[in-house]
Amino acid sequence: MSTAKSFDEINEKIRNGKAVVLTAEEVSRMSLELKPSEIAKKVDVVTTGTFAPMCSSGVFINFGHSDPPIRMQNVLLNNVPAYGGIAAVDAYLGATQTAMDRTDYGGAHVIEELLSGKDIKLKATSCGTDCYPRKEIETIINKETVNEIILFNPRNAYQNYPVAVNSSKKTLYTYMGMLFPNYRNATYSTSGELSPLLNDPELRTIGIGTAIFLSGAKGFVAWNGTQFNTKKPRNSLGIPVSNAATLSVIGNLKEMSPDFLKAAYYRKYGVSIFIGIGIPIPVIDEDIAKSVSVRNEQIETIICDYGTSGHPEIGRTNYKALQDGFIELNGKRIRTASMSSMFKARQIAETLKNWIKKDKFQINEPVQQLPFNTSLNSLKIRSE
């Protein structure tokens, strides 16, 4: 007897309220005792979680037409520049834009403040047209006020991502987190078994279209995201063993919760941004059975040092030992911490499971599938 599902039968037993979900980590202890072909059978829906730092992130907004009109050029959002080069009042806010006064307050700090109800300032300059002749307007703008919020994040969800140390003889503040000599501690930002990327390696079930869980609401995949690289080394079970494909996704920050929404600040970095995402694998046969049955001790990822040019990989370790708090490197036993929040990524993964069985979302075939044959260029330094 075939295993193999379609989408349309998978959504069927959604709305019959017959569908077996179980999250990625439920599944992953079933394949302790159960085969590939016995989770086909078994399992319809996998549901992974992240929560993690993703800079590449940012909003869309509209604030609507002021009387008499302006064409925005120079936008300010509590003192954060946005960049109003879209149209007369459009503008999108970078979650890493720093504000004009501080370095510890930023583009995701608005970003959060408008998801929870907060009032911003919002200060706009122009060169004044006939038809847009105001040249300037300082006004309270929030969620409410505005026309549309549109999270659009050009690269979310890595699909696998280094682990950080630091070789040199003092510390480093990186994007990673505060990095300490002589390797004195490891710092990586991936969920593991729950991570929806490494859930479905070859992106057969994700692509442009996918709904997902996008910090708390109903979200799509958009595009692939950008630096998407699928020609990265693979380990023998097909997961890349470093920062692979990534995608671009989208979604209305009005429906978003901010418990799935998080500004940060990094000690001498900058400013970034928390973001949730949970996407769900339909359990198609038995190779996506295969996929979502993966466990930590499976998955590998490089260990890359910030304290030499060019963050050169030094080792290879997994995310049992990450997640257990230590890896070996060298003989030497290194304390690791993660960037990411696994209470946050199992929360996410449970959620979009209870909205699955309550028939509160289905899941649904990518209308293009994403690239798999991809690399990437660096930037060369050139004189004219």
Contents of the next structure:
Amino acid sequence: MSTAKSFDEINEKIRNGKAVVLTAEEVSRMSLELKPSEIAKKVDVVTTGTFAPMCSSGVFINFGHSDPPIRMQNVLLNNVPAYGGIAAVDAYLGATQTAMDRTDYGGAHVIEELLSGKDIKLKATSCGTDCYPRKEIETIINKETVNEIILFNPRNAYQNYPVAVNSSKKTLYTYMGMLFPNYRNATYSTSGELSPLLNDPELRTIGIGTAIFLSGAKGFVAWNGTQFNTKKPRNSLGIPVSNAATLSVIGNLKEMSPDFLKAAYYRKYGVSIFIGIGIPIPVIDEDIAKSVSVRNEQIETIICDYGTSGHPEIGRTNYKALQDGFIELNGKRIRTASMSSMFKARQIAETLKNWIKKDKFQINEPVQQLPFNTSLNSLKIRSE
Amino acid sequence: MKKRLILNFTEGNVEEPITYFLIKNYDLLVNILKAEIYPEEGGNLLMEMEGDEKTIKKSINYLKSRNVEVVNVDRKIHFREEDCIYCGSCTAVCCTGSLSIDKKTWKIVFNKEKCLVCGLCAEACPLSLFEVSFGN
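Let me have the form predicted in complex with the partner chain next, following on from the form predicted on its own.
Below, the chain from earlier opens the complete complex, with every other chain and molecule after it.
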């Protein structure tokens, strides 16, 4: 008997309040006792979650027109530059952009403050034109006064990420935290068996148009993320062992929650932003049942040395060891620490589960699959 | 019992062999964990004392009589846990195990008894939730 289910059948169950929804952690535990075919029959949707620093994030804002109007060319929000090279009162504020006068405050902080309903100082200048005669403006905005604030993140939700260690003789200040010399600590930033793209490694159910949990609201997968790479090596279960697929995601910032979006500052690295992403995986067949059942010990990732130029791969480990607190590298036991919040990742998977159970959230088939065959170009330095 | 204290010396009492008297007169097990002391200037010393409660109380009175300011170590560390997202960045740099993640709840556990007031957590926290001061 086929255990295959369509998206429509699953949505019908969600509407009737009969869908069986589990988090990826719960289904991983279930897999110790049940076979994939049994899980495929029993479970309809599996929810995932991650809450991690994702630098490639930002918001499009439309400020509304003043009288007389201005075509904002140079835009500052709380003294953080936003990109104004689009239409008159549209701008893009990137999360990692730092303020003109300090390095520990940036776009991410402005985005979090906007979301929290705080007032933000807007300053903009322009050369003045017949359509837009005003040359400068200085005012106060907040999320109620502006038209749209669209969170549009070009690269989020990395499918796996390498562990960082440091072989050098000095402490390194990185986006993977403070790395002590002589391999004295190791940091990682993936929620293991809860991580969205590790539960559907072939991206069969996730694609353009997939509805997702995005920082507390319903958002969507807009496109593949930048640096999307399908050529990364995979383990025997078909799971990439390093940073492979990525997602570009979009949603309405005004509907999001500051509980699931946090500005971050990493000393001597810069500003970043914690984004919360949860993706529902419909258990459409036995193969998907198998992939959502994956456990931390089965998900491997490479270890990279940030103390050597190019961050070469120097080993491999799995998420059970990472979460237990120690990894082995060349006979040495290294203490591990997470850079992403498992606490919040769990909260996200639970929240999404409850949304689906209460029919507040339906699953949908991708409008288009993500690419199957991509690799990365590096930037060559040349004069012609 | 064990107690971790920060002793603040001034220009006036920095030359006195106070640790010696703590050991000799109060029979305390004294472990100096960190010290920043400059002759003719004063400074701070992080000390772990082990002994019975009464003796520790007496020894603190002795320190106060010598004009040494005594501060419980946890009064020098402030952690705004209510804003914590429990990422784990602080646990990456905490060598004493004072900061750790509970593997069941995935929340940060802060055991101030193990803290050496090194201040690395304040450097590592991406949300700047720690304030640590060894000196004044």
